[in-house]
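As a starting point, one isolated chain is supplied in structure tokens, in the form predicted on its own.
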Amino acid sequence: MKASGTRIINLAFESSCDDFSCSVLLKGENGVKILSNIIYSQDYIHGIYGGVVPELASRNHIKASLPALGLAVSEAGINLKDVNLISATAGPGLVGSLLIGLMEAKTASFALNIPLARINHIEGHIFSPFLETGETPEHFPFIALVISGGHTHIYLVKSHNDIRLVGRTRDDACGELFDKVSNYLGFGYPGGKIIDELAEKGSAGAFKFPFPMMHSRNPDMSFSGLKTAVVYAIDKLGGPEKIQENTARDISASLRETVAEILYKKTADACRIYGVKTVAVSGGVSANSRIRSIFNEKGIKNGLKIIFPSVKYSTDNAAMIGYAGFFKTPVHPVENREDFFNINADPSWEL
């Protein structure tokens, strides 16, 4: 499968946090096709600590990096010599984790003498809802809501190169909120999936939690007070050790409903402020079933087009990084030698 003409075979790397991912994508006349997308998850490693341990994450990335590359290339049915573009996450994220994937990408770029696209992790998420359509987004401008364990951001996206932050959480990310509540209840990490599963069998009206900043005149959010309210409700019932599973389900359902309502309200506010009718929701928390249903139900009623990635492309993955790489100007290791060797990880890189 030799890349030629307008066909581009893109080898992508993602290692911003605790998952190591490697993917191969093909871009041709008919759009983009995902040939492989390998993800090595570390949930089982960090779960016993209640969250990601940076040093453990980077050490395990070293173990996963070459097997992930080998599997991605094998599953795609190509040889490394077929690749003519490499994309890699350079930030934001955990610096030790970022360096593993980025250095593997730079090594491959240099050895194969092909250009490297340096990608912002959040940008990968922003465009991930369009990944499986195989086409360039035709919905500019759109509002992008990126929700994960570390991010709750709203962006106005006018083009691939015109992305502006217009709203964000002022404290905890919504995924961080789910993690903390799950840990406090004794159910462990990662909390988003656990809270979602518990909520499916609970009553969303059992507890009345606050809606912080719901009436503010901007799309900013706050989840720290909501976290405190949930912890207070648990303590009022005697603490985590006294909470029965049925009660934990009701708490989870009530919390999930509150978070989903806040996220939708703030995103809809951004659409109204900027006159936009299309919303792309991405990030690990976008896999939450109630968030998806509320956005789809309310979005349709309010004339909004709501786009989610498939659940398997909601969490961190290299396919979204490769997709973003097709729209970037890459750096060649020989033709742009100085710029190439200056590419480094930026754990605080903001769009």
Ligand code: KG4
Second form
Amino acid sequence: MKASGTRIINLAFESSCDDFSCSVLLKGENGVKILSNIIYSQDYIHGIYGGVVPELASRNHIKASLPALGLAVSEAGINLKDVNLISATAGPGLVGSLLIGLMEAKTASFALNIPLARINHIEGHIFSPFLETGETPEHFPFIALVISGGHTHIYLVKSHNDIRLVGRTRDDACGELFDKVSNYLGFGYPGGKIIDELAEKGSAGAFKFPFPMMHSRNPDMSFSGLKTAVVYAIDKLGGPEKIQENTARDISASLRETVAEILYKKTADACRIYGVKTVAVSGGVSANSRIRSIFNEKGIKNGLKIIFPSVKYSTDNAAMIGYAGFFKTPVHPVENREDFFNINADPSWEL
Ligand code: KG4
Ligand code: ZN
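Structure of the form predicted in complex with the named molecule, given the form predicted on its own:
Every component of the complex follows; first up is the chain already shown.
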């Protein structure tokens, strides 16, 4: 990789779902610095449909792709010629969406004659809690809890190349649960932030929701029974249209509390089973204020070090993809010509 001194300027792309993001990162002697992180959100488009419409996501990524690149480069105060590494999400995600960012990255890599690091989106989330503080080795091994619209996964992370799945939801992801309840109540998509805000003024003890798989011996989880219990509670009160704002606040607070308790218990179980003392929580749902406070309060009591990314790096962003890119062996468009041309999106890429 052609780098000036020890400086690497990394141009990163993320487009796995409904956000198109482009970021520039600098790795120098003093660690990693995020020079820009541009995100084109499509929440206002998909909100109308109550969830992501894949075809609309990819079509709107096409519109965002060049402006995002231009803004990321100009905000970083660099020239494209300064870039010496490109990183891009190659999966998992929506194939049409993935292809827009990945092909833009491939084109840039080929045109600039610099290597391309192919990044797993979940790996981006896993290391995002370290994005702003720098290196991870001092924290290995750690337990990574990735909570998003599509994932509720627990990993044992021993190094950048040794990541093992040790627990997961058996059905819905916890972000999906928040999104579905918000939609059912008529509050729209994406629902996690809406439920979180409603919950702030609600009573967490007002409704007693179940804790699925509480006594199971492994860190697997299940959220679909909890979703049914919430829908049942709403229907018992006459259905969504009969729910007053105060009741919606209480339902949101009780649901948020239950989800936070489940996530903490299962993560703490994983720490105990694998003898690990550090936890890194990431993914869009890690923006949740109660999940943050429960993990921080209980973590201290149990002697666990809990690390979250800033809220702006919890949801999908290209900065986390660039950060993961620094630890990968990239593929050069000329030196590794065949491998380079074979780079493709993998919508169901499992870590
Ligand atoms: O990581 P992310 O941006 O995209 C995926 O890879 O899925 O996560 C999106 C998810 C959505 O389900 C959204 O409702 C949820 O993150 N989310 C939240 C909050 N902000 C976003 N969930 C709970 N509390 C929040 N404050
Ligand atoms: Zn994500």
